[in-house]
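Single chain ahead, by itself, as structure tokens, in the form predicted alone.
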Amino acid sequence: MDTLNINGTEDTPSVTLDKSKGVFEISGRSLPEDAAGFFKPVLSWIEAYKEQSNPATNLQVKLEYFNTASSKLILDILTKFEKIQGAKIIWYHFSDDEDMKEAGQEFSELVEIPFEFKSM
């Protein structure tokens, strides 16, 4: 399975989905003009990964900021991981960023997947 690697920009997050190395990470700022278009390959990759997933999958989410359009797509991503056996979300937030911590807590209440919260 090919690795999905998207380099981040000022408005789009970095995405690394690497089954062979067990690295699953989304980081940076997410406010793309076309959030659905930006996240489409991510959602497709996860859908394919679901069919032959690793025994354990830890998705690290290290977002500094995301807009409303990205929020819906992030929920879609979390929902896809929800269907992967052994998956867990590790939600990072800056220690002084209560908004990002609360966003993670709200997501954790919407999906049936273990969440772990870590401050950076």
The other form holds:
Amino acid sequence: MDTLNINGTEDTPSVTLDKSKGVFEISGRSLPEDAAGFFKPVLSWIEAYKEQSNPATNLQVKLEYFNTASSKLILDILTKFEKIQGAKIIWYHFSDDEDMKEAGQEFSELVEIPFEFKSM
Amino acid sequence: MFNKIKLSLGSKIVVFTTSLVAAALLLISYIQYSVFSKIVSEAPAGGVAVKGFSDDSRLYLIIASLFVVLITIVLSFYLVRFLTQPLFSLKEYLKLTEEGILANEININTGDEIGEMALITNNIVRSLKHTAHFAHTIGEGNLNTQFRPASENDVLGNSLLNMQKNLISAEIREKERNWIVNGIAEVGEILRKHNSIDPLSYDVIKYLIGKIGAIQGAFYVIEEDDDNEFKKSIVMKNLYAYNRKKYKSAKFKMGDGLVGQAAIEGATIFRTEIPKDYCSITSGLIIDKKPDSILIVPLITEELTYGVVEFASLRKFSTNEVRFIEEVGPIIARTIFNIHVNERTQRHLEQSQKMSAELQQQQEELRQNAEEMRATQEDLQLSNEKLEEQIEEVNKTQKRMQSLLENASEVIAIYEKNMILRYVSPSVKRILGIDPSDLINKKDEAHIYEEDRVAYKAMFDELLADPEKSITIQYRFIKDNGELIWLEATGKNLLSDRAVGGIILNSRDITVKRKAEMEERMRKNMQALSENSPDLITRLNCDGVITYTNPVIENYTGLKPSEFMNQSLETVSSQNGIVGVWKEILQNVISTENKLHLETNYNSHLGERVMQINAIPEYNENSLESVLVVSHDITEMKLIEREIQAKNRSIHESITYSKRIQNAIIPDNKSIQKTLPGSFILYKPRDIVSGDFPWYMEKDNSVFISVVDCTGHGVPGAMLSLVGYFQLNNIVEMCSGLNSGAILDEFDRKVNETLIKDTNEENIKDGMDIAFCKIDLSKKIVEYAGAHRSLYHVSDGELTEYKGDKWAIGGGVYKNQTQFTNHKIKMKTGDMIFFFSDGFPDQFGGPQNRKLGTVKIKDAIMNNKDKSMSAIHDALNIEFESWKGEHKQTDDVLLIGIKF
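Please give the corresponding structure for the form predicted in complex with the partner chain, as opposed to the form predicted alone shown earlier.
Starting with the chain above, the whole complex follows.
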């Protein structure tokens, strides 16, 4: 399947979803004007990937900031990974950024998927 | 007889003696008397008187004495007559005998002892004479003379007999000794005659066999193995039997057999019991007869064994013979040693002579060689000098050549048939920037521009196919630095030319020419393009002459391009406003030599048009030649732009109006401060309208105050904020007595209800975070509930954070969601509370463009906690603004602070 590559901007995160190389990463800042619009292709890609997933899928989330609208969509993304066998979330945060760490912890409570926390 | 003599002489002596004694006694008596008488007479009266003899007796004594004297005289005559004479004769005879003279027999015929004595004396002398005769004959060497001693006790005779016996055995010994000595001398003679082992051994063994009467003899020599000095063997040199030399050979190891045993032990073996398997003696006379004795003697000198001699005999060898062989052994050994030494010396001498002869020969050869070499060297030197001159000449030529090749404007390359570069002129460095060594022995195809490789290869193929032809092609060449240049190469097949023997390619850089050509083409293309361009394109030279204009000019002026071509700007009808613009542009570009970009209006045949003009200076050989003026009609674009601007403005206005509405419903500081004098609202919408809004209501002696943060910002946030605003109003208005948590529960329910009603699934993401306080001012109790938002309570100089619940208002029901927590906090006078939307902590900025974070907000509050609330407001505002700096605002910012 095609690789999804979105280059990040000041308001939108970088997204790399590459099944063949086994790279799944969302990084940067997420405060798009239209969060639902921005994440729509991401959600569709995951939907398609669900049908032909790799044995192991490590989603690396390296977000510095996301606004409330994005947080809903990130939750959606994480929820989609729930149904993928062998999926795991690796949640990165700056070592001094308690908010992002907490945000990750909140997400981890909301979805049924293994979380691993790493500080940058 | 002796006794008889003794007796008869004794009787005479007794008589004689008795007479003598009697006479003597008489004489003595007389003498005594006469002496004593004399003494008495002369003695004094009173003295001792001896009484004895009388005067008569004195006379008698004298007569007697006289008688005695007479008798004595008579006796003396008698004695002289009968005794002294024969004694004297006997004494004379004995005296002679004492002197060793054995005289004739003495003739004393007295029947007395003297006569007997004379007889005995005669016997003694006779016996002595006999003995003397025996001694004499022995003395004369006649040792075999028979002699009988006078008696068993004849000392002299027995001694002589013993002496004779000793002399005889001494003579035998001496004979034997002489036999040995002679033998040694003869062996010595034989040894002296020879100086090589073989004849020596033959002569020696022959002699020795004869000497000791053996029937067979062998001579062995111990030979050392040249290769191994510890390996010695015993080699039979000569075998001699029955007066004939036997041609038989034998060789033993040390210790082998009797011979080997004798050699190793260095001791003579003399055996009369012969081992069965011992050698047999062969001769015509006796066939295979075993010898009765064998004698094996090692030849030893200075404790080293040099050989062995072996003898066999049909009789037993005498001790003397054995001794003889043992004695000659060392002499022979010595000779063998000497011969060995001589042989070795001789061998060494021969070797050294041979070597020196060889050396001499070699030396001679060397000398001849050296002479030849010297001659050759002289020749060589001459040739060398000539050669050097030639080399010098060649070098000069080469240098000229090199210099020519280096400075040549062309690259000359020679290729093998298979396109491998064999030679390339040094000018390649200058022209193509590549070291010749990087190209030689390789194919240079990689340097040929991909599109041109086929043509390049085709040239080689063609040259190979038709050696007469000279082919010229142009192709692009990639330099090492990646630069692309054009080369023109002329190839010739000189494979059959002996001097070249390859395909020669003369290439030169024609990039400049190509560029010029290309430019020319470009210009032509440009012209063609210009002819069809909708833009007005004109070229003006520096003298103000219009060298070109495209047909578009007609649209604007109604005049044909030909009416402008090669016309000076001055002479062209000045009624055209466009010419004035051109003049200005030309002046500007000439003075600045820069591109010019401008928008201008001009009156044209079509009415007033807005033109966007690009004026490009064109250079020729570094000097400005002309200015190309491209005028793009943007009149239509301008109209659209204006329309957009108008719409924009109207939207802006509409939003600004919305802001007024939003502002109208949002509580302002002043109205709140009436009830909460120590309070402030720090409100910074990101856009004109905001997704964050403060909400405030007073009811039932309570103050309800909250910070609401809607998803999104700007218009969508503002729209959502209205939903929140009215729902909160409704809930608080309608339901009395609810605590903050219950109010949020209700609020969440209502918002979900409202948003889900008319929207599809995807939009239920919309919702809001909230920090909600219900304040009982009389009791100074704050009930706090939060959705994702915290409340900071500062009391007694310490800050306590009350965290809101981890789900939002709206946006559907979350997993794990329960009811909102209602925190009840008792306030003291001077206590402060702060609550805010996430826009403040999430602001990006600072030196590393990071989020501001809640820590900085807490620090700002705590650092200013003792100041007035307006001072804290300002401090927080400064904290935010300085952190944000030049960055844009991330989100709407809303912070409320209240002091009790």
